[in-house]
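Consider the single chain below, provided in structure tokens and representing the form predicted on its own.
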Amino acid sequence: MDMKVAKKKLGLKDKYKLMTRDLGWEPSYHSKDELYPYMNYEGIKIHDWDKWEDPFRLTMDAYWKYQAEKERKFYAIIDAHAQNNGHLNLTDARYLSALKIFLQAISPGEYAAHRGFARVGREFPGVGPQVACQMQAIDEIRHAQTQIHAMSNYNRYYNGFHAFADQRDRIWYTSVARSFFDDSMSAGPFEFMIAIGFSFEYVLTNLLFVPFMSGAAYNGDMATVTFGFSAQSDEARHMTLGLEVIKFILEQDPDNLPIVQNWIDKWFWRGFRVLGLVSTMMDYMLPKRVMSWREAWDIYGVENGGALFKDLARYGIKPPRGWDDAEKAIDHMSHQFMLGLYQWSFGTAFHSWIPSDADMDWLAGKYPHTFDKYYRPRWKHIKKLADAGTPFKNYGLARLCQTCQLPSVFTEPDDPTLTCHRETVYKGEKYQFCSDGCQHIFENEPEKYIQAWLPMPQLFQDPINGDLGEWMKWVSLLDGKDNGDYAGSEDQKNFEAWRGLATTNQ
């Protein structure tokens, strides 16, 4: 009689190999060059794809198990948040301006990253990166969906949430994040991995998800905190994947070093410019703040970033080209960008306001060498104009940077009283830039950036033809409801009325 033999349980390493590397095969009736045409496009040399290591050794069956558990917890919490009028637990409805920017600029970026990873997973011949890209593509679309679902409850009660998809494509300040992702998605597969794995995941995510999600908790927004925590384990995996890509490429061939260094220089600066939005959200848009942008940068930029570049120094990688200019800008960028958002608030899908005396005292304490000297006098002057019934609004068209698409609101690295402006001529056309970093990126790839879609010229094209009202219709902006000053807005009145009613009924 035959004896039943217990099946030997596979170890983690063997199971990982069986469900990833062993799924690959060698092509027979097409060459690898035909199947993977972009592998030689960027000049990167890969000699052995089997050297790719996934530090998490995550297989698809384990992935679905973990994600399903997170989904159950996430939707249970946001359902409870909606049923218990969680939107009334906010410190102040001003906080919603930060969420509106997040929904209009960052959440569509998650979807763009999903599309990008789905593409490059097809373009890599190695099975290890194919599986890793497949998982990250699913992560990114899940993040976009959970962020939209978490914030959808606010759309029932407040203005400015209704048309984030249209505004992502058409409104001026969201083109900053849009151009970042369009730039990465139109790059080759290796550069895309550096752009997202290093710049978006390591530089941007650290400075957005950790301190900003803490700020959401401080301001009573448990829906946003929940999607932040739900994504954290994914983000840790993404950052690790991004560093693994850099190390893998550098270990394959010494000729890869200058290419990777150039990408790190470029994508650090591109990511840093997107962080201009994040700095303003942290310093100005959280009624109850957990830390300043400067404090967040010191922890997640200087300490973590410094440790990363020390680790990569053994491969010959140096700190990014714009690192020193970024450090000089930290004490200025949130103030300069908020001043820009205030003067153009008629063209935004969120509210702006003049900081209170208490807010300005807090900012002065966090920025002792810059705020009182350069920015408090400006805010006092703006407040004086508002009190006189002549609020400061700038109806002129901002000069946009051809690379990052931000208005030229930033100052020279060594002179905060002088607006930074650079320009170059290419094929007879003049192009404008907000910094040396953006000009350098343009001059390395001019044919790419001359094709950039800039929102300001759209004002003079059909169907707008210079009519501000037509432009507002085109960007789905409800004038007087979505934009303008927070004081006296529908959002402020509704929030205070509903919270007062809820307190009375308790």
The other form holds:
Amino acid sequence: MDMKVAKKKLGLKDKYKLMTRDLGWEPSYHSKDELYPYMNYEGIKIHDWDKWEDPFRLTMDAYWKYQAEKERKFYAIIDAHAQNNGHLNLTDARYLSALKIFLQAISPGEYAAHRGFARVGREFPGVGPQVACQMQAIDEIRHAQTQIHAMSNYNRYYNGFHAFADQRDRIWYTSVARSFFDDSMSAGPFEFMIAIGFSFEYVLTNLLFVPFMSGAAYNGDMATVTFGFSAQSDEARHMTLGLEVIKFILEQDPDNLPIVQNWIDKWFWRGFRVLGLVSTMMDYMLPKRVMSWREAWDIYGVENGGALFKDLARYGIKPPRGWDDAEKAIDHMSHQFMLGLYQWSFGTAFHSWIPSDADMDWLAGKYPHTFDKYYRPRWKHIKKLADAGTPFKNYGLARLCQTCQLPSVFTEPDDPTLTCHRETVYKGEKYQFCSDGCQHIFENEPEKYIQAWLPMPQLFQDPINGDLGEWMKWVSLLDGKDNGDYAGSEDQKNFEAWRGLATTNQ
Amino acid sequence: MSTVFIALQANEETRPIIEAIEIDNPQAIVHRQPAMVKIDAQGRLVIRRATIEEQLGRDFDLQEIHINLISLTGHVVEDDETLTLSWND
Ligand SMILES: [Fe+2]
Ligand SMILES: [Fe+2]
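Rather than the form predicted on its own that you just supplied, could I have the structure of the form predicted together with the partner chain?
Full assembly next; the chain just shown is listed first.
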């Protein structure tokens, strides 16, 4: 009889060494420069790729095991949600607007992140970052797929979910997130890592996912909580990768510091502008709110970001250039953005609405220095117009920022009564900006940003030629169904009728 | 000293993990939020496999934590026995 010898389990460090570092080899048919042609043009100097550390030391075999477990948990809940009319457990169908924005603008960003990491995983010569980027590329495509799958359950009952892919490409507000990811994907591999791996994942995703998913839980949306937390369980690994990347680059050569600082400045501001959408989801679109945008910023921006930049100070890194302007915008941005969405609601594939008195009282409590002074009077005026049967619609076209592509609805950092507007003339053309941050980014790389596709000029080109109905067709927006005020919408009527059926015997 | 944190989903699998973290980090503050638990600690937070195994009553691989992890901050140092979060300041 064979003796059973207990197999000695490999320790984490040995396993990582064998199953990650040992996967690399020295090329002999081609030179390293030929294999990795994008390593030098950004000016970043790397001397020793073996100095790369993966603190979690996750190897591919363990990766598959844990990801499979996450998928099983995810689908168990998605099935239960579909089988038990989970959509009727929502607090209120207004909540769905937040989901529609998520599906149209954020989930395609997950897919873009997948493409970006698949690319840089190929372009970096070190085995450590190759494996980490490969895992993240697979994570990101999983996020896009599970989100689309989870939200398809709502598409069976509600408007605004049916054409997210067209809307990702064509509608005006999604171009904010799309241009953000396109900008990162068309940058070099090191800039991509600082843009997405560090600035977005480390500094900003907590603000997107954590309060938003808690919000979904609060509002009875089991499907979103599940995809959110399933995606977020990968996020800790992504954040750790982002922090590792920046430490690695800075420790490799002192010449890397100014290049990295410039990218941090750029990508913090780009990311902060994308989060304008999130601030509005948190403050206005969750019928039952977990915390205000201001409170989330204090925890994940001020406290957490503050700790991070204090730590990185030993490398000479300073907090991002737009940090103070961001702080000044926090108490205003969600209100300014929701007012914008409401007046252009004929052109959004989700509903907006005038906040109720109770909602306004909540906002006044959370924004004691700004809401009653600047924003309640405007909502009251808009309410008066709506009550008189002449709701306020703005059919004028918004001036878009050439960098972040948001309409310029935001105000001067030091004067909330004055719209912020900047202009640069480049090669005889005039370009508009929403802020100093966006103007500065453009002026550093004008040849890149003059090529940006902007949704407003598109309106006057084929196949639209200035016709609103043609535009709606082109962006797959069903007028009277997907757009406009929540009050009186099909979503509102259907949700109330179905919930009535579910909770009574009529 | 800056604060580090770890956030975990609130479920049956994480209950013993959270209890273990509380035992090993008496200075930690536990915030229970909808569907999640966020644990803040000044400067440093240590998660020990042995303490989790005592709470759980079975073997535990620290990497299992990935299944229910939501977020964390600070520098991560992990080996077979511990996972540590800290800031250098
Ligand atoms: Fe993701
Ligand atoms: Fe901008």
